[in-house]
Each structure stands twice: as structure tokens, then as C-alpha cells.
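Single chain ahead, written as C-alpha cells, the form predicted on its own.
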Amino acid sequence: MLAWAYALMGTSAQAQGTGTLRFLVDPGNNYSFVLDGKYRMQEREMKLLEGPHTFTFWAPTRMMVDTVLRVLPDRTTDVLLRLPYSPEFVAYQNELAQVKKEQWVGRVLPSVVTLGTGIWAAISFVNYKDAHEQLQADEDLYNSSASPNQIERLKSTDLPAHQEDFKQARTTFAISGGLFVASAAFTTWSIIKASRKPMPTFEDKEKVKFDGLVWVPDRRGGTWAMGLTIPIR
């Protein structure tokens, strides 16, 4: 870096004096920038001739930044900078969070629906059956009674309750079955689509700005590169 540094210099570096530049940038960890319009770099911190330098910052996410930072003589100079998240990335997280609330709706919410209508059937059949027994030994009790007065009761008064008793049971048993065994279809159709709705992509079109053609240093003296980028999903 110092050998590179001092060749960008040349021999104005006799006349000129240096200072450094420290780079403060939020994202912290993986940006890059280009120094004069000509090198891509990705410094902490470099030695630069005195005087102003074209920067223009960029990191994966986020917009371009440019900006003129001056050099000072025999001086530290820390640069504070937040690069922007760019248009593109915005809409991604914005389209890519809806997809994510229609996925819930369509899985989530069936889900407990079915769960619901579940529970209330097999309680239904939980009374349709006691409703069923207790009708049953009713008749059993009637045909078995040598009790004028218990068979009179049970023909006028408890038959014809638990009968009804009975009917309503079983009715409800036939609703929540039949909501039951709907809302189970419905749900294997929804969480379906919802798998295979399509997840959105992400195109950083400020990448492709930022690699353009630009002179990459590296120890052999550096090559011109361009940069592509192509979406995978």
C-alpha cells in the first residue's frame, strides 16, 4: 500500500506534502471506493499528496456517495460518513416484507381456522356420542322397567328430552365436521400457493454504476476491470 501510495505521489511528493485520511463509514466492514476516478480501493486508511481528492463511496445495498475530501499536511483528518440505502434495495425490503405478510395470511391464519373448526368438531362429537349413549340407555331403561311410574317419566319427559338432546348433537357434529373437513382443504390450497409465490430479487443497480471501468491496483501494478451483475435466484 505505502509503495503505491508513493508511486501515485511521484516525484511531486518532494514538493508536496502528505497527510492521511481515516475512513469511518457506515456500513463499516465492506465498502469500497474510487480515488480520483481512476482506482477502486478498499482502505481504512491511506496516505495521500495535500490537497483535495475525489472520492466516490459505494457499499453492497447502498447508494454512491461523492465527495471531495482535502488532504492536510503532516495531519490525521477522520472522515464520518453514513452511505444511504439505495431506491432499489427500499423497494426490495418493502416488496419482500409484503410477500412475507401474504405467505403469513395464507398459512398462518387458515391454519388456525382449521384448528378451530377442529377442536369444535371433536368436542361435537364428544356430545353427539354422550347425547347417543344416553338415548340408548334410556330405551334400554324403557324396554327393561317394570315401573309403571319410571316408564310413564321416561316416555313423557326424558325420552323426548334427550331425543332432542340427540338431534341437536348430531346436527352439530354434521356443521362443524363438514366446516372442519372444508377449512382443511382450503388451508392445504393456501399454505400451496403461498409456497409457491414467487420471492422478489434484488438488483443493485448502484453495483453496477460503481464497477464501470475502473483501474484496480494489486502488486503486479493493477488491471482495468468491469464489473457485471447478474440476479440469481
Partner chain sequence: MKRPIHLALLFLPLLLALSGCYKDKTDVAAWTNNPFDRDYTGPSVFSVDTTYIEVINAPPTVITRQVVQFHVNSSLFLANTAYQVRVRDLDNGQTTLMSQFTPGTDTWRFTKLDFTIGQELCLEVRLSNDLSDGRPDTICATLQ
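After the form predicted on its own, can we look at the form predicted in complex with the partner chain?
Only a single chain is listed, so you will not see partners or other molecules.
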């Protein structure tokens, strides 16, 4: 690529000195630039004729940055540049974060609530079962007891209290079970709804603009790339 660029710039280079530019660009792995509005390149260091040169830097998800760099003869100049994120990418990131947050809220939160109500329902059922077993134990005690005082206490105090406990345990189980069923239905609905929501897509408009700046050669000979924006009102 360098040789090709030098060939294009060759004639005047013989009369002028050359200098080196070393690019330290963020992001460092996939940026491109257009030199003097003509040549698209991906170099980290290049020799150029001395004097001013226009550069247009770009990287995926970043904005294009136009700048003029002056090449000093027989010197290597470091160019530090951080390409800012494009507004479309920032908006895409925000939208993606919002969708992921909605999915989290739509999936995790109802699941946690369902898990909680499920645990509550299970505990309530155990209490309900225990309360019933207590009633059976009371009946067994009545049928086996030979103590008039114990029978009197059982019938007047213990059994009514245990019957009230059983009634309360049954009501609690009915409420917790109902809430569990409702939350399970809501969770299922919420998960299905969240999974059907389309994920946002990112359209790199800066790339279209950047590609439109120059002619890009390829193996078949080349093609013209350009960007066109038609406002529709």
C-alpha cells in the first residue's frame, strides 16, 4: 500500500524532504484513514513528503475526524488521536442497555417473585399439613387418654386452638398458592413478551460516509462507494 501511495506521489517527492508520521490512534486495531482526500489506508506509520497533509480518520462505531498534519522533514512525529464514538452508536448502546434492562426486569424480577411465592406456598403447605396432623394427634390423644384433666384441657383449650391454627394455615396456603399461580402465569407471560421484543440494531452511518469519500479498489478491479441521505418528510 505504501509503495502504491509513493508511486502516486513520486514526482514531487524527489525535490522535497520526507518525514514520518506514527499514528497512535484509539481504537488501535481497526481504524482507517483517507490521505489528502484520495487514498484510503490502514497504516500505523508512514513516510510522506514534508508539508501539510489532510487526513480523515475513522473506525467502526466511531466518528470521522478530519485533520491536517504537517510532516516535518527527517523527523518522526507521533500523532495521538482518540476517535469519539458516533452519536448513532451511543444511541444504540443506550437503547441496547435499555432493552437488556427491560429483559432483566421482565425475566428476573418476576422469576424471583415466583420463586418467593413458591417457597411461601411450600412452607404454607407444610404448616397446613402439620396443623392437620396436630388435629389427628389430638384425636388420638382423646382416644388414648385416661386422665380426666388432660381430656378436659384438650377439649376446652388445646383442640379449639389447634382448630383455629388449622383454619389459619389453610387460608394462608390458599392465599400463597393463589399468588404463586398468578405470579407463575405472569412470569411466563413476561418472559415470552421479553423474548419477542426485537433487539436494537446498529447502522454505522459514519462508515457509509467514510466509504463514500474515496474509491476503494478490490480484486475485481474496484468499485465506487458513496453515501446518500434523502430526507423524507
